[in-house]
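Listed next as structure tokens is one chain, alone, in the form predicted alone.
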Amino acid sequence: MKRTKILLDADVGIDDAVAMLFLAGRPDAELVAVGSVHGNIPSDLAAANALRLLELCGLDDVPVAIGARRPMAQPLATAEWVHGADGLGNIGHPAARRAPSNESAVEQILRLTAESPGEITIVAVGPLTNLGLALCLDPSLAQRVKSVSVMGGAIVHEGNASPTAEANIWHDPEAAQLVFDAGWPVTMVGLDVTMATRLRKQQLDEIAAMGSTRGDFAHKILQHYLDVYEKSFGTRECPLHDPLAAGIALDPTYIQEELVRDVGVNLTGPTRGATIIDRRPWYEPSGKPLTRVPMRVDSDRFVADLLNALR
């Protein structure tokens, strides 16, 4: 089976962290390197947790390095109220053995996409903050990486961290607006399928009883985020949002409808964070950078999907 070679960025809060047990979990998935990213927790504690876990699944020998600790133009913000104080749902999960890289989080990425140009998918699960920076310091990243899967924005959804804005855009719309547009080829996973592809009752209860290390740690760790999302839903269910990027980075075909157009991100104002499209019938492309924006998923597939890899 070809594997897809996976970079992770991330903010390794809970759903990061199932995001993780799930290529973990898949044959497909090749796991070559985690950056840590401000976001849910700090950066340092991001990369720590990103240890927690590739110890966990047997995953020593990827490298994890410590990525930007702030946003490129705002004060840092962080939330713990959803993800716990130590990002991982408060379980007391032991410290990893071993510790973080000497290189940045950005020098990882620039150092891996230049040793295998053309071979190397993102996964950004977090603030784009990283990307932003290695975008800056060296433009023709673009053109080395084979694809990147953001989980980000929000289009008809409304947002999570303002009215308008999703979390990871909100927390650093320049290096967001940097990203849609280097001109490689970009999937927006934002919160119009996100906040539809959920973990529910029936697919909870399976997850408890499966047994398995990954599914165990992935029960303990989700019990936190369901506290915070029952207060939204009114029931104990969760939405899959960094999960369902890693997903579709490896199988595109969970997409079911979708939009293909130039991304703005709104940098002023109350709605700064906020992304927007045309969705007007008569758009006509502008000539700026095209991005895949999914609107329907297949969410039952990707689910049992998940599922099968926390097995």
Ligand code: RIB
Second form
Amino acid sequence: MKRTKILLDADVGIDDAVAMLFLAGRPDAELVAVGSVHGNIPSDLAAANALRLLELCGLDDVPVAIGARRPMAQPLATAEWVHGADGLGNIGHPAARRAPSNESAVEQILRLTAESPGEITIVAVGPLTNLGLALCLDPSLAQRVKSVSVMGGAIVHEGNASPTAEANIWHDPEAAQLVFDAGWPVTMVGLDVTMATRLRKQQLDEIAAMGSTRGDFAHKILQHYLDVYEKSFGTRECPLHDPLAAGIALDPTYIQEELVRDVGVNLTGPTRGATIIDRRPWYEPSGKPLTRVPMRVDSDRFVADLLNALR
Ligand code: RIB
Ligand code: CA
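How about the form predicted together with the ligand, since we already have the form predicted alone?
Below is the entire complex, every chain and molecule, led by the chain shown above.
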């Protein structure tokens, strides 16, 4: 089986962790490296969590590099209230035996894509600071990457970090605009599809009953996340933001409806961080780089595949 080489860039909180467990359980994925970034939690803690997850999954040869500790043009803001003080639902999982590598996450992106040009798919499920910095250092990076699957943005759906902005874009809008303008094949997996792709009671019960390492860990860390989402949904269920971006990187046929547009990121005023595309039927391409924006996905098939990977 041909395996997709994945470089994961993540602010390793709870749904990032589930995305890692998903990738670890997929025979068609080869996780080549992880880079951390600020966002849900500080970048150093995100790297420590990536190492914890890799150790749990027996992936001890996958390097982890620490990435950007703050956004490009605004102060650091974190979201421990969603992911727990430790970013993993406060379950007290012990630290990994390994330490992060000596290079930065930005250097790691540039090095690995230079070693394997055209082979690496980047799955970016945190703020896009590392990718933006890497593009600033070496704009030719865009020609060396196979594709980029970003969890971020919202088109019709309301924001989750502000009334109009999705969290990963809100955390570093300047970096996001660099990524959308770089001219590489990008898919923006936003709230329009991730909020509709959820774990509900039946699947949570199935995960609880799996008795597998990945399933047990997912079930433990998800309890904190479910507590948070239960307050807004009124039912004990949660969206699968980062796992869906990882899934689409491996299998774009989950996408059932999409728009292919240039994406603008609002950089000023109260809608800073909002992602904007032209949805008018008479839209004509402006010549700017285009991004795939899924608007509907096969959530049932993806959730079933996620459960299989956790098993
Ligand atoms: O908006 C959801 C995104 O923000 C996810 O990547 C979550 O982990 C947080 O980073
Ligand atoms: Ca994330």
